[in-house]
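First, one chain by itself: the form predicted on its own, in structure tokens.
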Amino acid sequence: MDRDHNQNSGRLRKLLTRASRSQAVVGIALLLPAFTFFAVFIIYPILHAVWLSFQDLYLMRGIDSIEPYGFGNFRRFFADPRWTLYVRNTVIWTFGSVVGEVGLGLLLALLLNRRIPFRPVWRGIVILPWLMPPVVVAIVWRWILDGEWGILNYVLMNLGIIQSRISWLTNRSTMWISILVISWWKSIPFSFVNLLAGLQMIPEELYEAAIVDGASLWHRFRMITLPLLRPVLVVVTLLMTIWRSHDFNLLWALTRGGPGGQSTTLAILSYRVGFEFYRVAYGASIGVLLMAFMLVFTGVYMRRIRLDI
């Protein structure tokens, strides 16, 4: 009887092994298109850009003029007396955008998570800027902020707030705040939607119990909302930081990196060097530097988050 039992167990294990193998094959087959897409459109361009950053390629000499250059492109970047300006602009653009977008997105999510009249309508209005292409947003805002014909100057002068026209996007004292306000207006909906979804996952019973215990609005926010919303905040902040660091469309359409390079970030510099001055390898090296900076930031950020938890 024991012998029959062992034989049955052996057959069962073989059947299970065959079933698991067939399931593994089916799983690999289903994932193969995604892996292929990832390898062709993400891994290969990154590896090619890294390889290209160690070459010397000037398209005016022809595509066949490529030759090894070592760390020459990186030395060239740090030898540029304005490299600190480009890094500073990238930091201002990235963190200025993220702080406003996440902070204001959280504020709107808290407000529109409450029971207020026409709440679905207000939620729909908040999302509208996200639906507009970045270039269209830039064109509309350039008209609004135009120094000669912009409606903002017209309104402010009629209200007596300013006495003369201001070129909002070319004046160095107003340029960055104008750019950041436009970025906030365009990108707040993304953080708003995600943070609102996170807020709706928090059980109402927790707030009701806190109210019974006499907790104030601030204490409910600090002791209940923030801790439970923390995972969503971490992901949204990290995604927004990565996206803003290499964002090109909106900033380029607004200022073209001016005036005098005062709004030129590393992403814009990489584009101009590669596609306007035809120094393709040098442009790739700037992109690789930006990627390296963001990898370091992501590692430090995630490590800090884990330590805080």
Contents of the next structure:
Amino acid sequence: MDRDHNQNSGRLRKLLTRASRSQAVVGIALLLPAFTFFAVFIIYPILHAVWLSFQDLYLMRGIDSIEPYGFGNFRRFFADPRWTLYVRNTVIWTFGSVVGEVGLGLLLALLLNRRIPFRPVWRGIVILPWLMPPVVVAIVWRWILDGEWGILNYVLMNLGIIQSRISWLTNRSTMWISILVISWWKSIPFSFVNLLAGLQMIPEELYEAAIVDGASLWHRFRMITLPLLRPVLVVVTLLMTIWRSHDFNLLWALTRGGPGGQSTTLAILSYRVGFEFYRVAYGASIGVLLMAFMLVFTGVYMRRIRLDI
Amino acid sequence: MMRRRRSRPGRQIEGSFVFRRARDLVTVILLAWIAFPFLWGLISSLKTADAIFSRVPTLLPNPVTLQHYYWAFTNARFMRGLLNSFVVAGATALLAMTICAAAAYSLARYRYRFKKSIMTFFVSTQMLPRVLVAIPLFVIFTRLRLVDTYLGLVLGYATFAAPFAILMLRGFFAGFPVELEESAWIDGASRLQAFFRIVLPLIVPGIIATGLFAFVLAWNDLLFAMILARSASVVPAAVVLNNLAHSQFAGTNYGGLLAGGVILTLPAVIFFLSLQHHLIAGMTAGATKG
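Please give the corresponding structure for the form predicted together with its partner chain, as opposed to the form predicted on its own shown earlier.
All chains and molecules follow, beginning with the one already shown.
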């Protein structure tokens, strides 16, 4: 920052020295408002939640009925015969979503990184789902997939692909694939925009040289695109995995964790036990479990991938 | 749609004819899949109830009706929800900007120890489960009598809007040419004067974009609103619409729900049309430029 300009006047040099002496102080001072907010409204609540997960709090007895409970909440969770279902749902939801989002986002980024007519228009279309609030995504897709009046059933039946109408989001065998397709649709903009930015950072000359050397399209993808895109790919995948694991809004708007808990993830369960069954501390403990799972996952992922960025 | 099938001459042509056609086909199918729900939602919201619940769906609304929009705009709860959403999301954006602009500028321009750790700290708050912030906030805010107030909701939303805002603003500040600032110092301006007179005015589009980004994040939320708001005078529109969509007779009112959905989507669409470039800057703030 304090670059040396040869034509520096003595006055400028003095100014810069003064600036660099005081800049650490001013820099830290500028951080204080944000730092205070984060400490009070994010860090303290998280610590409070961890503490809360070792307490018992039943809202029907009032907010002051907090009492120590040891590992009671965690024991209660693992004593629930359905805890494996909730964990399984979380895994399906998280990894099912991320694989499709990153895969399709990469495919679209590659397809739309070529020189094609009206390219900004096509790129704009891919961004569209980001604009739609999760609640609206759920309404529109539930309308498309509606068992009685949905356009999808109409088209599939006319094409002779299915014989009878399917309630896509309530039928157990079609529920998850429907949820995941909607999740892919909603999240493609994020992976697309980031991976496209990553692709555009790869120097054109590398491809030109490879073409001269007679490398096939596949070879160029394997040997140039993929290795150079790797840092972005690694970060996008990690961010999406973490966000998706505790995502609440879309899944809640789509199914509310139903039917009969079949699409309940840990994030949904945490809300439901906390505010439908008023076991607030129990809800916090499930959130803590989720956070612990994701910390372990992130640690393993970083080690395996040897994050060097 | 027709014109993009015509491939251009030049070095882009490669692979077999079949490969190129297949690639075009995949592109068209994916784009159609992405665009269709928008069109179908909009089209259906303009159809009469008879046309919506018809065994043979029509491609275009005939006749076009605004009856569902009339329903949405005369639904007192939904309208109150829209007002609440505007107030709360707007206040969240303002709060996030106020807190974060200084910090983002500091992270982009000043030098001090542990800057990298501080940056990591701000980034990592994005990774925390939102439910794990919302639940303790509920307990704390109940004691402070902040549950079911605008202020409580704004503070809750700011917990996830602020981390985004810091990252995004830092990107804008870091991209601002330092030479412009330096020339202000030469002219005798102090660092803070230079910030307010030179940097701030020029960075305004970025600040507005970040504010709108925070606005949309708050506007879209369900979780915090469901935990921290209860009465109709506070509950935002997204929650109102979601409750309507899951009410017992929701299946008979798809037109109204879709019209409400179109209304709820409008702020983000206007944002996109006016500041497309900056929106993408926001979406890439975390991953590509971290």
